[in-house]
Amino acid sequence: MASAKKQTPLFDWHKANGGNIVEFGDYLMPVWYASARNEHLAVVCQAGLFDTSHMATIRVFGADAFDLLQWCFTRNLTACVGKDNAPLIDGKCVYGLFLDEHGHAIDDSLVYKIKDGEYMVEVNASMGGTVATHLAEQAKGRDVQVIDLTDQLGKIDIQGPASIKIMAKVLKNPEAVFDKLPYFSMKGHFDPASTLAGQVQLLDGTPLLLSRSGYTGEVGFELFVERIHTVKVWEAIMAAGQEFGLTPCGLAARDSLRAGAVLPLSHQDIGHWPCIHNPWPFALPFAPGGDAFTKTFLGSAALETTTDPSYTLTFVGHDLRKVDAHGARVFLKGEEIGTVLTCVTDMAIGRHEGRIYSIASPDKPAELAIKGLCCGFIKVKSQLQPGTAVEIKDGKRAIQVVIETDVRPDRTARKALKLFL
């Protein structure tokens, strides 16, 4: 028999407000409200607001947690922040991963610094239990504790460029909190017994921990608060974004959203092969000039010795027709070379004289109409430059693709936030 599947805190508004409900993973999710194009063009010109309380949250604590994810995270936490690679210090979040020996993924995830000792996990759906165990193996015979906070805590994401109006309405002190939050930071605490509790907190005074980032590529926050508390946060911010077109948003938009901000889906796009070779290069520790790994880590040893042929390469398409990503194969001149990875549209890009444009984009044409674009990922045999029209099939179609290096233009998720207020 199969085992019933969990709920978020959301569930019951999801249903109440016309959610389409799917099983994603453990959970029973909304893929989509009334038209999963819509809410992906909410996030690119207003706002969207996600329930992402399915994901997994694990806390790192004592005086070897450094030490323990030094090992076990992909990135070298000496040197991963900003363009002059300065250590990851308090108030600052990172992406990478974790590694098994094979150098396979086991999942991405951002690690957060909350201070010295003291460490914040955020890893996928279902993944809780599986990464918390894999840092406690790691962690025998160091002073640390690891536990796993799945399903103890709400999470919700405001995504979009009326994001920071939104939230504005909705916080104390929305000056203090939005001064010095830059792309990937943080503020404030989900723990009412924290220090930090007090620096970010709705104007009832529930804290939250409030962080500068994202699965869309568009500029907004991710929220984490205490579960009892998710309901009323989400209703909050719902009144609060009314006047600013904010729509709430499943998974599908979430989905499209991140593929044309060229981000990997865990156990999908990154998976139990090598992970190297793919559009992600930034998630390794790579010293200046890539050739080399600035730190050793759980798995570096199998990747620096790889025989793996095979890259994963980001597609863009010249329309918004798709293939089924479940057994689509890849072909070049005949040839099949790979297999289709991730193949959704962008509802937000267009092609014009072979250039991509968002519908954001300033300085698009003013003929041209937005309708969208397919776009993913492929893994094949070698390397292909950027340019290479490959094509992509299921059972039922074919479609021209071409290799790029990017996919939506004119992203605003490192944009400075006084830009949006």
Given for the second form:
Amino acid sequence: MASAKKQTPLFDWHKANGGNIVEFGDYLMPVWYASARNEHLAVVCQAGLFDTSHMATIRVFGADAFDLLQWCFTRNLTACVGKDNAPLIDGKCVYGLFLDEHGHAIDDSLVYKIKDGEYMVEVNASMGGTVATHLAEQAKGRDVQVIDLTDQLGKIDIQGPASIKIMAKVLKNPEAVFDKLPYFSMKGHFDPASTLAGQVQLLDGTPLLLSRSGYTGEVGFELFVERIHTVKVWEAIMAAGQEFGLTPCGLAARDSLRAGAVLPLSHQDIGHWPCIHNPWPFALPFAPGGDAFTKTFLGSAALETTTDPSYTLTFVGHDLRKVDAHGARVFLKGEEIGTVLTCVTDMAIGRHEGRIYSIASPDKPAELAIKGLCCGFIKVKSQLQPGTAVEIKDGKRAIQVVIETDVRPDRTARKALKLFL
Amino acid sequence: MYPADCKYTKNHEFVKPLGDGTALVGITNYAQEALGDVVFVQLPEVGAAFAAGDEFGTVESVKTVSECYLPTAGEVVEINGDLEAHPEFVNEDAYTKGWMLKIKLTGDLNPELLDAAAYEAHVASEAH
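If the structure you just shared is the form predicted alone, then what does the corresponding form predicted together with its partner chain look like?
To see the whole picture, the full complex is given below, headed by that same chain.
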């Protein structure tokens, strides 16, 4: 039977350039090209290019768009930007969650404010329909429209310290684009009819929505384009990036990079359980002190009264060996205490005298050979302090790991763009 | 891609008889491509003896941890020590610098092993 899986506009490029294609949700996507390890290292040291066109974009607009998102999305849109908890204003985006009434995660998301009454919601592959339907149901009685743009856009992420120099070669007026573009902000628009479309253009005039974000922990951009322009934009960036070591990257590198950046994979690290007591408290609208929420939202009542005792925690191993997370269990002093959610190897880190260094750490000891460390998330039945040693075990092997608060140090995502020019 | 002087298992190991009662053992080019980057190879001690089909070690790639099974009965006389520092040798050339074990053959070669043509046909059938 022929595969019913979907292809992104870059499928033929991936095939022609050695991409190992796997089924991922509804899509056929490259898991790696020549080497997932080298792709991971390229993003930490130079730059990597990801086809993320399988992700879904939803347009939410109308007089009550703010009210709908303020009810459904976990961030308080009046107080979520930067250290000062400023409101989400035009040109900013924020990471958070859509929860159901039980406080379980439907999906995680970036919500962009384009302008008053106009928001863009970015969710995971195959989730456009689910989240759009959910928002439309919650919208009843409100003056708001929800349009699922799944498969109508191309999306390309360029990530890593060389991203800025590479994009400077392909953009019109890069100085203006990069000026006042902090982490979690955006400029431009993919729709040529938008008044923002002139802000960010390729040299040939193709309009882009450029977002200073990504899911690797490294500095870079997410680019949204009309679907017909996807291959052209990708090829222009690949050509410009050659001199900087730009490497096309598959899903495996994306998975190991996000784990090293302590970011969850939706439906694996967050999912059908109360979305609380995890490494991502910033995704919820906690008041200072972390005991109460600053707003009422869909799922908040369930989270406030949950009796689920489980805690999701970050761990890092002592070498690169991992276990198969599927069905793997966690033991503390011989007692089984939970399950493994994610277990991958961050190839860019190593331990030395009790401390974790990145291959990009400026103070990395000369004698430390970086070979990678296994890392990920566990869900256990009680809180464990950082430094606690636990054992994770699949059907074949058991490895010792340590509870940590962070994984790959010296990540670049939040650094000033001018440092990379 | 599948050297004629090797015999193969359906599980994608090869054995290369050296003509002096010993043979090299490793995983095939098809196996290393399917695994992706090999990041760790766990091998047995010299002196260990195995029957055909016994697990002799594991290969860890970015994707998974896979067991390796000895294609034919033998006793380990040497392991490829280079793989500890350079597991990527398995990716770079699985049959030469990526070999894993040298074994002293016990009895005749396992009669169930495939020759290169039969193994190639097996790989083609698995790919569909």
